[in-house]
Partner chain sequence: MKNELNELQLTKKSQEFLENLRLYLFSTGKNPDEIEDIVNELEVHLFEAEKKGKPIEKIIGKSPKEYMKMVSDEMAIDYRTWFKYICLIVFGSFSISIFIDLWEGNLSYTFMEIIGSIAIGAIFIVSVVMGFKYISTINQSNKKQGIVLVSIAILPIVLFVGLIYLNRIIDTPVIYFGNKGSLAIGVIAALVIIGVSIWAKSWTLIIIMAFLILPDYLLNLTPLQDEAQLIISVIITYGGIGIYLWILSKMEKSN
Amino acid sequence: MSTTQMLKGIIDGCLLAIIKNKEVYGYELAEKLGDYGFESFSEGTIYPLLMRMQKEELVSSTLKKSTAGPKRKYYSLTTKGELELKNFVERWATLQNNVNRVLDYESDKKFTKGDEMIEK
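Isolated structure of the chain on its own, the form predicted alone:
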């Protein structure tokens, strides 16, 4: 399974988390993702996701003047987007916990089942 396949769905939550902190434009989102190690995401990948999120009313956009060139479209979270981010964080925590438990157990490490510690 490729990293790209694993990231489908996860990247939406990451974008929402970045947008939550401040209004950002597409290129800035690509740069921020790169700063976090997601270097394979270009503006060309991000813009279709943003368009879909805007259709789903998770983000809104406004055009603002740019110091260099044409106006830029800045994205911000809507109330629906904030709720989706909250739900994503909860789903991610559960998924991360479950995957880590499987990997720990299957790697001959200790794991917790309920309140008891079990060694394989």
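Based on the form predicted alone presented above, generate the structure block for the form predicted together with its partner chain.
Here you get just the chain by itself.
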């Protein structure tokens, strides 16, 4: 499985978290994700995600003038978006816990209970 596939759904939550903190426009959002270490994915991927999130009324947008260049589209979180972020944080905590437990336990088993595995 590629990183991109694993990222699906997770990026949504990260976008919500960044937008909640501060009203941002697309390029800024992509930069921030990059700064956090999500460097492998294409920056443009965020736009289809933002479009969907806007359709689902998780975020709203306004056009604002910028000092250099044309108007930028700034995104902010709606109440529904805040709720979705809260849910995401909970889901992520559970998922992270489960995955860690699986990985910890199974890799332990490999080394300490190797015989048992062979018997199977």
